[in-house]
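First comes one chain, alone, set out as structure tokens in the form predicted alone.
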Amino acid sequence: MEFVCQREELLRGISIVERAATSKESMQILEGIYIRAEGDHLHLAATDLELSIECDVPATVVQQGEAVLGSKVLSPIVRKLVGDQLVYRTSESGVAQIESGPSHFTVHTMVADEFPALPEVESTGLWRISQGELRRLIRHTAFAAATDDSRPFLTGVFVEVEQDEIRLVATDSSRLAFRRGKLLEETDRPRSGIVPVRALSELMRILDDDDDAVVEFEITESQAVFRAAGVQMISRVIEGQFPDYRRVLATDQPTRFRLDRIQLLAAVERVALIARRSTPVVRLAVKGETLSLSSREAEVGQAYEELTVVKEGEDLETAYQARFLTEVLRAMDSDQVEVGLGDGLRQGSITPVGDENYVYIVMPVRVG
């Protein structure tokens, strides 16, 4: 195999696929990046058998072929090279020569035939969505998924497609984030599945800044497929029954108030600073048109702050984990938010003003 390509183009491709490679010592081939040179491009791939990422890189192919190089060796070499152009050759002994500018490397390759076969995906029948819409759906929900593997079905995001609507839901049982979006075309194949957060995080990293660019995707019983601008990512789906999120959304709070999102975020962050030795909890108390935020910790001190709000309903006081408030407020785009408070240990909610497609539910905590 021999090819010539732009170093930056190859580095971009390596950066896209390398995080699907694994570090499991028992399967060394999965530590590698598969490279196939054919036609006018390189095909790069990496997989850990649960997540696989593939992409194409333009190149001048002198001799077709394939090879697998360790990602922890190839990536830093290409990253540190100073030349604009990179020349790659593989000898019959399986040693790769990499040249760029004044630098010359020889790197041992792995047997390409041992690299696992990647799933085949039909190119027709995929759903289509804009990158901007998909990025917003993921950003507004994925943070609320559980990180505890004791309940695997909560460690992913539930994706539901019906007609021209797509819904993403994530929960760790103490909070729930729901976002509704639109597909570019209607589908007659309603489907749902739980996609691992890791896969969606990698997808966010792969997507570029062109909000209007199109992503093709599909969720089957066993895998989720995403395609965008020469990149394909395939992930397993998580088995299990996702909770009935509709029952959680159908609630009514006796107190609702509106205020500036950034002001609320900053106030929660400041008040939570006092809780250094435990999980920060912030008390919210609404009285009239004033929202007071407070936090205290024995042997440390206490914090108190007031904000002006527009309130509907009765005066009320409750408390939430600070992180459950700051994470959603950082994820949101809107200038104003509406906060709903439940009495006792009933759930609260946060929604962006003027956007009925996003709801965040959060359970209060009991404080003495």
Contents of the next structure:
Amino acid sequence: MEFVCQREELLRGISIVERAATSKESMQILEGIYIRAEGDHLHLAATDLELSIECDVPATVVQQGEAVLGSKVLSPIVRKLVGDQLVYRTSESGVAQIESGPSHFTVHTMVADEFPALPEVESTGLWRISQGELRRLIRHTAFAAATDDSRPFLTGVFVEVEQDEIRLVATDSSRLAFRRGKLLEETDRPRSGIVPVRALSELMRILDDDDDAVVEFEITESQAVFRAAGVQMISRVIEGQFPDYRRVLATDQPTRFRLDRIQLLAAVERVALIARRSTPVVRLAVKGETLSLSSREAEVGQAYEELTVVKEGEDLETAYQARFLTEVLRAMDSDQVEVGLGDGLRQGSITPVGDENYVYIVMPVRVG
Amino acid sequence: MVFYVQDCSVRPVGEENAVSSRFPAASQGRTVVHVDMDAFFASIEALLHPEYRGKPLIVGADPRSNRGVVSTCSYEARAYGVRSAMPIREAYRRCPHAIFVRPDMPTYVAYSRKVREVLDRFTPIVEPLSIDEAFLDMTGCEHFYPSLHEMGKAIKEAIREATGLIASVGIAPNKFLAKLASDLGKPDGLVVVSPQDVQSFLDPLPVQRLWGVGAKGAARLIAQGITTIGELRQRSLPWLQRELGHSLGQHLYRLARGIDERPVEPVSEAQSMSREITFDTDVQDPSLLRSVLAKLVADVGRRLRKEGLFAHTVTLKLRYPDYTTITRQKRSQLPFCDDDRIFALAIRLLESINVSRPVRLIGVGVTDFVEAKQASLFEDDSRAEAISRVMDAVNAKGSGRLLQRGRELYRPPAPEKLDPGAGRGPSALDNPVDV
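I've shown you the form predicted alone. Could you give me the structure of the form predicted together with the partner chain?
Below is the entire complex, every chain and molecule, led by the chain shown above.
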């Protein structure tokens, strides 16, 4: 194999695919980046068998062929080289020579035949959505998924497609984020599946800033496929039954109030400072038009703060984990939020004012 | 903590005193607050029963009984000479038209907690003395208030707003003076003793006001012509030690000068709760160990719930006849406070230990406490907890435990295995040892 390409182009491709390469020592070939030179481009790929990312990079191919190079070797070399152009050549013995500017590297390669076959797309036709819409759907929900893997089906985002609507739901069983969005065209194939959070966060890195650019995607029985900006990402979907989220999606709390999102976020962050040794809990109490936030930590101290709110309903007191409030308030975009406090052990809700497509549900902590 | 940066090398020697009077050193610059609820039980009763208000109200034993005393009485009852700890018959004699109420401790405890929550808002250094009294160390918080008087007003007002009850507050450089100050202002008092006023505050007070001077001590001092703290202060230390004994003399010598260095000590919460019993005769029967364990769990669980805590970890302790002791722990990701959960973890620990020889002692404990438990959207695990709490409520009413779990009952092994000594062991169950 021999090719010449723009170093920046190759670097861009490597940065996209390398995140799918494994960092585990168990299978060396999965640490590698697969490169195939053919026609007028290079095809790059990496996979850890759960997630695979592929993309094409323009190149002048002198001799077609394929090779696998360790991503931890290749990536820093290409990043640090100074020349505009990069010349790559594999010798008979399987040693790669990389030249750019004044530098010359000789690097051992792995046997390309050992690289696993990438999953074929089992598609029957892809759905289309705008990048801006997909970005917002992911940003508003993925943070709420579970991070511990005791219940694997909660470590992903539940994606539901029906007619021209797409719904993303994530929960760790203590709180839940729901967002509804629009597809560019209607589909006659309603589908759902649980997509790992890791795949979605890699997708966020791949998507560019153009809100109107189109992403093609599909969820099948076993895989989720995303295509955007010349990149294809295929992830396995997580098996298991996602909980019935509709049952808990209530926003009819007995106490509801509106206030400035950033103001509330800052107040929760401040009050939570006192309790940082364990899981910070913030008590919320609404009395009249005053929302008080407080927190205490044995042997550390206490914090107390008051905010003025526009309230409907009764006076109420409850307590939530601070993280469950700050994460959603950071993810939201609206200036104002509406907060609903549940009585007893019932769920509370946070919704952006003027955006009925987003609902966040949070369960209180019980103070013994 | 407040730091005052002083550059000693450039400061002229003569200015030292001037500086230290403006910036008192930490040891003399404490701000201790004593909060004492006015007629606490009686005030709560009056709050809950508006018809009691403004009338002599006596909380205590049944006035028709020959035994029992006054627990608290309203200020209206005090006008008739009724006092706390007075025999209830005597109180009835002095004020027969008073309203007599039996104490409702759970309600008083709930109010005490509310007051405590308010106090915790002012400082983390809160030392509760009893159900209706506490010390606060507010050193370093002075600048949050225009004056110490305003600080006291803020505390009183916060308590009144949260509970509807009135507290008397004393603020002084130490515990002794703060308690004295709150006492002197009662009811609805607020007395601030600033460092420069200590002596003028103390001197006119009768010697009985000194902490440690009982009726006897006072009589001895009065016989020597000492009736006020000021008069006591005129006497030398050797004289006081000769008259009153070495340590009491020293103690009163210091108190009369307003010196009391006892720190305000916040009570730290328990790190673990456990129960264990030692058998009269060593036990190997697994079903007996199981039922004993269930009883111990019921005790530990009840205390855990009473404290309003949740635990993450269960510890099992076994001691063999040769005194070798083993402990095993199991941690649960989700905190718990119900008996079922504690028992499930404890029995798993017991089963994991191959009990191949007799056991002299068995104990179970919970640790790794949290005060709050995250509720779940999809799984409702509150049922087991609700059952435990209902059992607590029922068992709290009678004497002894009315409700028990089946697993606490011991069924002796089948008759053919039964030896004449069977039935031993459980005799010790009635009195498990608190640890």
